[in-house]
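Just the one chain here, the form predicted on its own, laid out as structure tokens.
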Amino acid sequence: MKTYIVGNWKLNFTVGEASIYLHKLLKAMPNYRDVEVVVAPSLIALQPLSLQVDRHKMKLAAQNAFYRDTGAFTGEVSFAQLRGIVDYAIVGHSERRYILREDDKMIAKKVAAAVRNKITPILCIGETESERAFGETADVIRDQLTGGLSEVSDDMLDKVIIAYEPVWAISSTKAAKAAAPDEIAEVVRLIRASLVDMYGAVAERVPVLFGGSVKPVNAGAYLTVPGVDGLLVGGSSLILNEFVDIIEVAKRVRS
């Protein structure tokens, strides 16, 4: 199975910016075969980018997109209408549960949208510091994960990929924790085996990523729990010389 390392650049850089940061990234990192780097610019940015990546080294992720193909969505982007420019997309993530209100319903019909164009979502789950202070991360991780992907039939799960992105490990959250090894593993043991209970077997074969503050410092002791495979990153995602240690690490350890 490949390893994936996804960066998530969230609110920043304008166009040209990322199109010099993605040339400066492209040029500093090699091409690991058994690595799948991604990137996930904003909106504007995909297309332009599109042009100028080099997708046996890396391939592009949106950050977001409407379920619907095409219709009176006035503001929205639809997947269809990425098919062709991203390979990947970030579906769920706390950002959009918790700030801007998106529920499993609307969720889950995102990661169907995805599938149906030939984008692979990459769903985040992951509980909030109060979930986890009442003892709530197993029910919030089950209910996320059942809802997110209620609309993904057995024929459809290969085509997805499951973040564990804990929403109080998140550097750009307020009092951030770094979450320790064995508090992802017991979560993505939780994940594989609700995944197990509701797909059978083939569910073993699905990819499962962590993200929360993930650095070059920590991202070997992450890569190394028992049924992570690959990470998510944002701020370090910013950064040239943290991402790409962070890429070199990664083939390290499943090299």
The other form holds:
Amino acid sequence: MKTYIVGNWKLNFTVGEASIYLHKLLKAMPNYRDVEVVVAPSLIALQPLSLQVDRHKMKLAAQNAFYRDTGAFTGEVSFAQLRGIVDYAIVGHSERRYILREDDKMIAKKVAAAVRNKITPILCIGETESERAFGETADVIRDQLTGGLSEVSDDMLDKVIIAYEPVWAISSTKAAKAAAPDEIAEVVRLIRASLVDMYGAVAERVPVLFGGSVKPVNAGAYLTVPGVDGLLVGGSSLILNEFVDIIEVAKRVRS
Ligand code: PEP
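Since the one above is the form predicted on its own, can you give the form predicted together with phosphoenolpyruvate (PEP) too?
Entire complex below, previous chain first.
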């Protein structure tokens, strides 16, 4: 299985800045066949960057898209429009769940729309700090997983990636704290067991990523958590040398 290193640039970089950063990243990053490097720029930068990116070295992801392919949906951009431009899409990121009020029903439609349009959805799930404090982590994870995958049939499962992102560990969250590897291991075990309950043994092949305050110094520890196949990186993906270091850690840890 490949190791995934996915950079989520969120609402950062103008199109020009994104292009310069991508240029520098393509020059600086090593090309490791078993490490799949993906970056998720703003929607507006995706089309120009798709002409610039070397897809042998790196892939592009959307941070979001709309679940209907066409129609009267002012302001939306569909997965159908992104087909051929991106290979991946982040779906259900906690910022979209809690700031933009996306629910599991909408997230499920987006996951299905991505797969329908040959884009691999990276479905983000994770509990908030208070849900963890109240002992609700397992229920939240199961609900978000079954909710988000409710339109994914057995034959679609190999097109899906799951990212476990505890909301309390995301660096932009107030008083964020880095998750301990054993805390991650416990939830990743639960995710994998839930997937097998839902889909049977084929679910063992679903890549599960971890995200939340990943930096070069902790990337190795997170990548060696059993069941973790890669990292979703926010803040550190905006800093060229840090993101390159994380890619290098991934290569070292996995070889
Ligand atoms: C994220 O928001 O997906 C994320 C993982 O951010 P950070 O790495 O900055 O915590």
